[in-house]
Amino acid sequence: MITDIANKIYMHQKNGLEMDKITIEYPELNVNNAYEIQRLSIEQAIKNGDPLIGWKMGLTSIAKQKSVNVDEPIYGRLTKSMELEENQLSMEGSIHPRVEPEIAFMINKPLFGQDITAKDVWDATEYIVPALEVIDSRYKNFSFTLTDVVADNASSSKFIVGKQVNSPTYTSWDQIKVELYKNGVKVQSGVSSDVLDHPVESVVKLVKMLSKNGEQIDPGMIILTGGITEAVHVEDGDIIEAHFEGIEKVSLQVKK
C-alpha cells in the first residue's frame, strides 16, 4: 500500500497533476508513513536520473505550527530539477504555485545525529545564499492534513537561489529583514529570525529529525530553511521580487 501511494503520488508531483488527499482514502495514515512514503516516492525521482541535491524546512514558525496544530517543522526533499537556473517559473506543470523567501545553507561537511549543535553546523556552511522556494501541493484546492503534506514531500516544487554568496560570518542571519513584492506592489515583510528564532537552528532541527529516520545531510547539499514570510499565490505574468536587506534582490517571472 505504502508503495503504491509513493507511485501515485511521484506520478502527480511529475506532471503536475491534482490529487485528492490520500488520508481520504487511507485514513490510518500517519505522519511515520507519510515520511516513507515521501521517501519512496523521492526515489522514484532519482531511479529515473533526478538527484537529490538538498533539503527543505516547513512548518518553521511556531504560528504556522499552532495554525496546524503540530510541534515542530516538516521536512522534505530537494532533486536537481526542482532547481531554476533562470528567474522563470513555467506555469505548465504546475497546479497552484506559491512563492516565499528564505535563507538557503549551503552544507560541505556531513551532518548527523541527535547531538547536533548550531556550531556544527557554521563549521559545515560554505556559503549562505537567499533563496525563493516555489511551494505547489499536489492536493486539491490546496487543502491537505499534516499526513498528507509530509507524503507530498512538503509540497515542493521549485526553488532559485541568489547569484551572491556569503560567509556565514558576513552578517546577523537572524537579523536579516526581508520585503516581497509582487508586480511591484509590497506584500509581505519579516525577519529572518521567524524561523525558529534563527536559521542555523532550522539546519540543527532538520539534522536531528533526518536522525530518526537513518538520513543525513551530506557534503554539496543546499537547506532551505523555512519561509520567512507567507507563500504569496503567483499566476502568469507576475512578477516576484524579494528584496533581502543589505544582501540582494531575488526576482521570479511567471509565464505560461
The other form holds:
Amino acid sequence: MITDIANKIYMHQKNGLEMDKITIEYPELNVNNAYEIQRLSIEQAIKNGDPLIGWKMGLTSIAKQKSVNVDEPIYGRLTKSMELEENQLSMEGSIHPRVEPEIAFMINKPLFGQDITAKDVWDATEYIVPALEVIDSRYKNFSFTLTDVVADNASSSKFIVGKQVNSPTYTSWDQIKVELYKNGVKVQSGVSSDVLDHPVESVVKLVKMLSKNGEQIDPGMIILTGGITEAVHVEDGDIIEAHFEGIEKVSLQVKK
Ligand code: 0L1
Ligand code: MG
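Okay, that was the form predicted alone. Show me the form predicted together with ligand 0L1 next.
Every chain and every other molecule in the complex is listed next, the one we just looked at coming first.
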C-alpha cells in the first residue's frame, strides 16, 4: 500500500497534477508512514536520473505550524530538477505555486545524530546564500493534514538560490530583514529569526529529525531552512523580488 501511494504521488509531482488527499482514502496513515512514502516517492525520482541534492525544512514559523495545527517543523527532499538555473518559473507543470524567501546553507561535512549542535553545523557550512522556494502542494486547494503534506515531500516544487555566496561569519544570520515584492508592491516582510529563532537551528533540528529516520546530511547538500515570510501566491506574468537586507536581491519571473 505504502509503495503504491508513493508511486502515485511521484507521478503527480512529476506531471504537476493535483490529487485528493491520501488521508481521505487511507485515514489510518500516520506521519511516520508519510515520511516513508516521501522517501519512496523521491527514490523513484532518483532512479529516474534526478539525484538528491539537498533537504528543506518546512513549517518553521509558529504561524505556519498553527495553520496545520502542529508544533513541529517538517522536512522534505530536494532533487536536481527542482533547482532553477534561470530566474524563471514556468506555469507548465505547476498547479498553484507560492513563493517564499529563505536562507540556504551549503554543507561540506556529514552531519548526523541526536547530539548535533549549532557549532557542528557552523563547522560544516561551506557557505550561506539567500533563496526563493516555490512550494506547490499536489493536493486540491492547497489543503492537507500533516500526514498528507509530509507524504507530498513538504510541498517541495522548485527553488532558486542567489548568485553571491556568503561566508558563515559574514553577518548575523538571524538578523536578516527580508521584504518580498510582487510586481513592484511590497506584499510580505519578515526577519530570519522567525525561522526557529535562527536558521542554523533549523539545520540542527533537521539533522535530529533525519537521524530518527536513519538519515543524515551528506557533504555537498544544500539546505533550505524555512520561509522567512508567508508564501505568496503567483501566476503567469508575476515578478517576485525578495530584498535580503545587506545581502542580495533574488527574483523570479513567472511565465506560461
Ligand atoms: O516550505 C514550507 O514551509 C512548506 C511546508 C508545507 C506546508 C505548505 O505547503 O504550506
Ligand atoms: Mg519553504
